[in-house]
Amino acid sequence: MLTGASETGRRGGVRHLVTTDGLTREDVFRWMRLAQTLRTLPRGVLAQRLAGRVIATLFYEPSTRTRLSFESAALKLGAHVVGAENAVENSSAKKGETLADVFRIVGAYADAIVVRHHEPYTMVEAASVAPVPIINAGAGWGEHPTQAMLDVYTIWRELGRVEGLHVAVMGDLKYGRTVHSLLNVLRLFPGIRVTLLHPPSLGLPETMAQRLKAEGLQLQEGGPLADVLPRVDVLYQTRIQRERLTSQDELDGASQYRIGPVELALLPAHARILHPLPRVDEIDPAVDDDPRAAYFRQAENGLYMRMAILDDLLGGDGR
């Protein structure tokens, strides 16, 4: 059902990115060394690697860096960019396309499909008769493929390694997708242990922390800040998912997962803070010109790791 450049990322012939299952480290290495060449290239070098090839972006809920970030890496790549913003009301949706018609139309006049939606699991079904490579641009509460990526790729460049580092997520882990997309990656490395900090009635799903925990991904819950934030490499902080509650009662203790001067004391002199923005009220602004505040880093570097992916999959530099 999946993704990358390994067999198991075929459907029917062609490579999809529809969600981490079935990721491997290889691919990820693959994509972040890549993404490293790509940043070095000269700009009249990097628009040869997709000259002539159509990039479609349909998003059906909203999106400023996703979307941005996508369509200037096309364009940087020297791909055109054909799509539509708010598809929900302004394309064939409105009328009760499915989202499979869609790809099998929309793959007649483009060479791949970048796709953000608004049900968790009806693109990797979807993806299945397109006849182009479709990338998850965020579905739902469910995954954000590409947005693991860049915070791994991010990780990396920040501290140099991946593996060995522990990692404390915060905020909304419930309805959070790119906390679910980014675990899913994470157990592809070793040595990793992972603290959960979220209100009551938002932890990580379940049945998710089970599996994550079958497959090797070392997770405890959290306790108090003071006692969690001095052993980290890395938070991972996310908003609450505002519009995805089904009760304000959700809402119940989240006020005390937030990032400001007080609990930047508490982080290691190493330690780096991601966040997949955009961010409301749980990082301070004058958290923002600590170097330990990478987030502002991270979004550049998903220009790069975008890039890296659309190449990868289309087969970029003539190949």
Contents of the next structure:
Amino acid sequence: MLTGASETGRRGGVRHLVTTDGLTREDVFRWMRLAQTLRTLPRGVLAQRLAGRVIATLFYEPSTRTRLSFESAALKLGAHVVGAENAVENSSAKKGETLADVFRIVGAYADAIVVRHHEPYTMVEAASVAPVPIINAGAGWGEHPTQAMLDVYTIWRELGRVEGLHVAVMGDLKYGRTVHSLLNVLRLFPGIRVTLLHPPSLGLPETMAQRLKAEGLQLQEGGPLADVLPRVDVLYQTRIQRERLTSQDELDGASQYRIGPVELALLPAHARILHPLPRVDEIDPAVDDDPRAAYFRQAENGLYMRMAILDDLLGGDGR
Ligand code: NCD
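Rather than the form predicted alone that you just supplied, could I have the structure of the form predicted in complex with N-carbamoyl-L-aspartate (NCD)?
Let's see the whole complex now, leading with the same chain.
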């Protein structure tokens, strides 16, 4: 179920963003250009775009950046925000209500629903009954489409292009939903090469890897960091998703996939390090001041990309 220029995922004209499946390169460029425009608009003009609209945020899993950037984006566009943080405890989920029912009901109050949930795939089906746009703000170990959009936006802003780049994704590729969505979006760009760097038990799920390859993404397993890092344009580092591990054995070898001054020295001068954050110990803070460390700029870009997505799905340009 998707959104954007394609008709996929439309129900009575409602466009959702619950998965990156079905997105087009044009959708990505439209949002990136809109994000660029919105970041230059005066505050008063911005606040007219979604004036009087109500955005609901429902977070069934913890979040700092995603929720606050969505809420800030909505407020800056002039919308009101209602919501439930820790929705597992503080909503009718506690009484066993399904996501589909939540979408129906909250969709009668709000003009869009931003939702983070622990189930990887229920959101796609549940969104099909929603009368307003549903935006996936992270679904279990499955997908995190708006993070992928801000990741690609960051690559584009930092390096001036997306096509033809060599991107290494490192860390927990099994449970890391941001990587799943990012790779599914990168496959839309010609000439992208992806190298996978991960502990033995935390590789990309096999069906996902097969599908991405079948759809034309050049995907390869990486060797030693000393061989791979000097050849990358983007190093996308991720946190081990400890809360999702099924056994502590899955952590074996994880300490090799950290970035410190030694790894930094291996990267080309033009390369960029991205990370969806939060970081734990996989990037040494000593790296933060290097101009190649783009993760704090990336988090800021999230505000503008989320503004663009809300604005587009809700017709902030007056549609
Ligand atoms: C990510 C997430 O929630 O998947 N965080 C985020 O949205 N910025 C990454 C993570 O939790 O590791």
